[in-house]
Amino acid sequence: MMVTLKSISRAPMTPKANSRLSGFYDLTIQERLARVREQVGLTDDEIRILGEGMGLSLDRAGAMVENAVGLYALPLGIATNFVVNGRDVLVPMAIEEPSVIAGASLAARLGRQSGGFTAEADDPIMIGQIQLVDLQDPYAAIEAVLASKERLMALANALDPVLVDLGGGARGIQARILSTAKGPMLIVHLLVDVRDAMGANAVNTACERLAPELAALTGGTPYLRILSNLADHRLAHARVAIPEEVLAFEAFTGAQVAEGIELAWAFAAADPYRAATNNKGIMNGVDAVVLATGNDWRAVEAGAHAYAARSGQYTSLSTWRRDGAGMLVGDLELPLALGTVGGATRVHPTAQVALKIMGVRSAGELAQVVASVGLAQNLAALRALATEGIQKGHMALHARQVAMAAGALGPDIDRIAEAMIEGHTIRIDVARSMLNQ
């Protein structure tokens, strides 16, 4: 049966939706699909897309990329327990790394006890850059550009009347002189509200249109005309406050765990070597949702890491502080250029189902969920580091992959994984030896 995008209806999660799916991990895949279907009202076609690998056909893949020869699949899982701005959300995540979905779900459960995550997103303003060189008087060029900004924005808006009708369009013109190894350059920024699109095509088209106009205004020669992936006008922010007592783990009191998380954050805030790994943990969660929804995770990664270095030193994207009243408060801010229309989000059936599962109706709502997942993932990693260490939980889940890599099938996968965990040695040579026995 051919599944078309017309058969996928995006709608908010039903009022009965509850992301607190106790025992979800212990269900079979078919049982999990049934639970998700019950929560968000998936159709038969949408269940087939998820359950039978019908998300992308070879024909559709061939139309999406050059030289297509096949499909590459990743596991698609559901992070549970999330409450974002008072709404229960089931979060699809496409990722190959063990422990990420489990960690996000655990952290969301901890945050759920105090109301979950609060999140907000800026208006979807993207930046287009036009580079001009060979200027006789760079500062006179700036004045000429700014004096004509209304006309320039009108020219940009004329290219996309549909975007303007939707409430988007050009929002501003900025200009600055940049000193470079090749001499001074005039860099003009075109700010565009792209609504529910990621916006690259609209912004790049507008930059191409304005380049000759800017050349005539300034006497300069235009070169690069392209959007910036440092979307610092399009930030998303998430916050969670967790009672310290719920962080207690084994021999560690909640206060000890909270102190350990704050110390781990302080390390990342001060040291780029630690910050890189801290932010990678955040992006484990962010990228998995971005990928599941057909968005450009490479652009999001580039923007996030550039934003982390905006002060001149690369630092943590998140902050964690004890408030002195028994709460651990976490904040995350990063650029999130995401879309719910256009690109792969529009043509990939699985991406459309993922958006329906989340119940998001705009790019801003999607950014709020993604930022919340990134903060949850960071909490899960820091909690592990502050208590048992990152390897214990991660390697327990990784043991199944090692068993499969050694050739284990069916029930042997779990048997060999459990034996390696009990023996505290999770290596492929050990797995092969157990399999041979």
Second form
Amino acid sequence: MMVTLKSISRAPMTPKANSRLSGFYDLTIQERLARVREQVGLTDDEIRILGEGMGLSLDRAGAMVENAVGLYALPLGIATNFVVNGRDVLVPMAIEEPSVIAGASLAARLGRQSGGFTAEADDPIMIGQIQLVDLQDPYAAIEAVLASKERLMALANALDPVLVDLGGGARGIQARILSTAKGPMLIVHLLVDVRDAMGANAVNTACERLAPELAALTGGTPYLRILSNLADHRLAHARVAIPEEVLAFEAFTGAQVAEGIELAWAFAAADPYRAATNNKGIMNGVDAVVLATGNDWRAVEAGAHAYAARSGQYTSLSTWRRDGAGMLVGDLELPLALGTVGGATRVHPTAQVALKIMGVRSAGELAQVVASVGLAQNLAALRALATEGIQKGHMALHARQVAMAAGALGPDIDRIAEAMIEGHTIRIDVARSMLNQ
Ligand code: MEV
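Compare with the form predicted on its own: the form predicted in complex with ligand MEV:
Every chain and every other molecule in the complex is listed next, the one we just looked at coming first.
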């Protein structure tokens, strides 16, 4: 896959933080919070929301979902070193897996040396689908729908004047006949520009409103009326170009690392078994930011994997190539249906603080950062896999988790983790017996 970066003009993101927070890793959590506060100007309340895990109250949780009985917490970390479209960005990531935030920060540091990531996001167009069956004349039905396109779009727009005032609204109607196991069906697509929302509510409401109109126009019976998570009109693209010498690592030259990464890409491009793992690594980064900002990561996952299979063969979402002039160039393209308004993004206080830390002002800017993090995450994984393997780096953090699982607290966590690494045996029974001693 060769990605063509589209030239879509977007206002530049607010210049604010310096994301090169050297030594951040070695600070205490309180010291890290102070550094982030100093960079992006967080208030006392915002610090409390992050620092004391007070983000979501039980009351609010109860209003968000049915049958709530509590909260489920995850670590929230900050990936450092990111430069996206010339702007330094601190990236909040919510994730339980060790090494992900460190990997993103490391790859962002490599990318930063040649200017960071360039990223673009398409206009936020979502697709709504309406399924109609039992058609007398499916082709006449298509014509009838297309002839009423303007009226149908006006009906959809009348439902959401606020969206239209903000510059969004219906952008098109498409219709096609689908052969299925239950006979031909008419599938109508409603395209809607949802601006800074994820868009599910606006699109689903419009589909439900148009269904009876479509039934009257076509004589068909409407069934499903729902958005598609394959948001392929709403793609985000990220690119990074890194001088090969910057990639030199331990005994490996930069050229060897670049070659290894290109071979890893070729493997993933040709083999769905590898592509699934490659894309999982990308989604480690993507999901962590999507989750931190209160967005629907299941929707993003579904869209990403469907997009990876669009040719009929599941393949890599990213490409890596040596350009012959000493640079390793990586591209990532995936659908990103993200919102900065509405849903949990608005309701969850931690999501609000996360957006503030990133300094993004629109869903498009958020998508640009998320795509850049996905590409960085992929680079970190491939660099390790193509050289020393991932276990060495992974094991240090894994050992801490095992020590905690065995019941270690405070300084015992690091002490036991280090002893297990030294002894080359990281197991819960070993951690328990060290703890007992
Ligand atoms: C682990 O969470 C992610 C990796 O498996 C990704 C990859 O193999 O590219 C390391």
